[in-house]
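Just the one chain here, the form predicted on its own, laid out as structure tokens.
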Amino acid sequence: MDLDAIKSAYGRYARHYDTFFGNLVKPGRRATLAAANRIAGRRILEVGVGTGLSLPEYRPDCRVVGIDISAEMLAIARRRVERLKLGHVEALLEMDAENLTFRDAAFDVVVALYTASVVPNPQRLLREMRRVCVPGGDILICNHFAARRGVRAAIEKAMAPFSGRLGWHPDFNLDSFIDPDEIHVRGMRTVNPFGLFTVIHCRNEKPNGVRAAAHAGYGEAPSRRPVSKEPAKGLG
């Protein structure tokens, strides 16, 4: 899936997204927006900010810039920000996520809510994410992940190699995005609708011995320690 798929895929959605996918989506998107109010931090960058479903939900005191590659869902996204008067928003700029133009430590939290499966390079966006966020800011992740057995997991392959038309990959793995000896997990947690949605919690820092809260759903990826099995924290 390259950016041109992307694009075409979310031009598509631009106009019925908030229609079809706003109530899917609310529940991860909540918990990802109450855990980002809580953080001191206060200029917020969102990856993939989409028709801007998440602006109003920012507590006013913040700056979010907001970004993503569809120009059309942009456009959605600008005209919320002027009918609801979101005077909190700095900016909506259409970027590539895997390539954001903003200098090193820009922002004190940084937002990804159902980006991470749709970008050709998940790992590089991981990377971006975190250069432009402050060193011990934090990084908040709401996404689909594969299941590793069972139903879902089979209905989840037969659909990726129809990744170019959705626009996402059904079959993404988690430990294949989140390498727990890389980045501090401060807490993880599935969310409705029927826990299809992971909120992930992150310390722009190096893991120094402590094991990353996370959801059990999850095991071992072949190559490193697997993604830790104890409860869930910082989500609150």
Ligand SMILES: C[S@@+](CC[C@H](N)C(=O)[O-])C[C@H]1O[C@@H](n2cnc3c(N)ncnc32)[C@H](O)[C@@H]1O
Second form
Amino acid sequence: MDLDAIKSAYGRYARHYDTFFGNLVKPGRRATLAAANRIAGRRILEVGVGTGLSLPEYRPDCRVVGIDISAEMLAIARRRVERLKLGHVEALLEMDAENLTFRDAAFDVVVALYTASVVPNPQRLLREMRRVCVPGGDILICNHFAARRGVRAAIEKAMAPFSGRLGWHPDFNLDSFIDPDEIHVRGMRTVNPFGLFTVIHCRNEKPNGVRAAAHAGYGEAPSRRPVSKEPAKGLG
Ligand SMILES: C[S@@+](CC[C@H](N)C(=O)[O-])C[C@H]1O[C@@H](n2cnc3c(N)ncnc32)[C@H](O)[C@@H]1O
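Return the structure block for the form predicted in complex with this ligand; the form predicted on its own was the one displayed.
Below, the chain from earlier opens the complete complex, with every other chain and molecule after it.
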């Protein structure tokens, strides 16, 4: 799926997104934002902010910048900010999450809700999220990841060829996205509906606590060690 296909899919979805997906994505959004709101760091970037469903739920004492590739989704987010007078929203910008124009370490917390399985190159997205997050800062991701086996795995595999029309990759694999040897995974938990979504809380450092330059040595290779979906510690 290339950027044009994504723009066109979300241009189509925009008007009905909140009605169709609002409730489906609510538990994951709530769990992710609860974690974000517990963190002391106060300048937050949300990549793929969409129609801005999350924006009213951030602590009012933080500053949030949202970016998205879809002008139609952003237009709805802007109207929401205006209507609800969300003073903590610093900016909503049209930008590619894989090519962020922010300087290194510009944010304390970087959030991606249901966006990692949509972008053309998820590894590149994660690299950019790490680059603009302060070393040792927090990266929060909520997404659907493909089941490893069973009926759900079979359905997701069958849906994979239709990713262009769907606007996301049903067979998106957690192990090819997060390498626990490269980034400190603080916590991970599945959320409803039906445990379909996973919230991951990472610290922007190597697992041994070394705050290496955000993007140094972060390769494209999939992890050989599967990421365990054990109950989260950092997600309470
Ligand atoms: C499934 S929606 C999620 C929207 C929102 N985060 C939510 O929780 O409702 C995925 C969003 O990612 C955006 N997106 C996809 N690829 C992108 C990219 N490369 N850069 C920025 N945004 C992107 C889409 O336009 C869409 O708004």
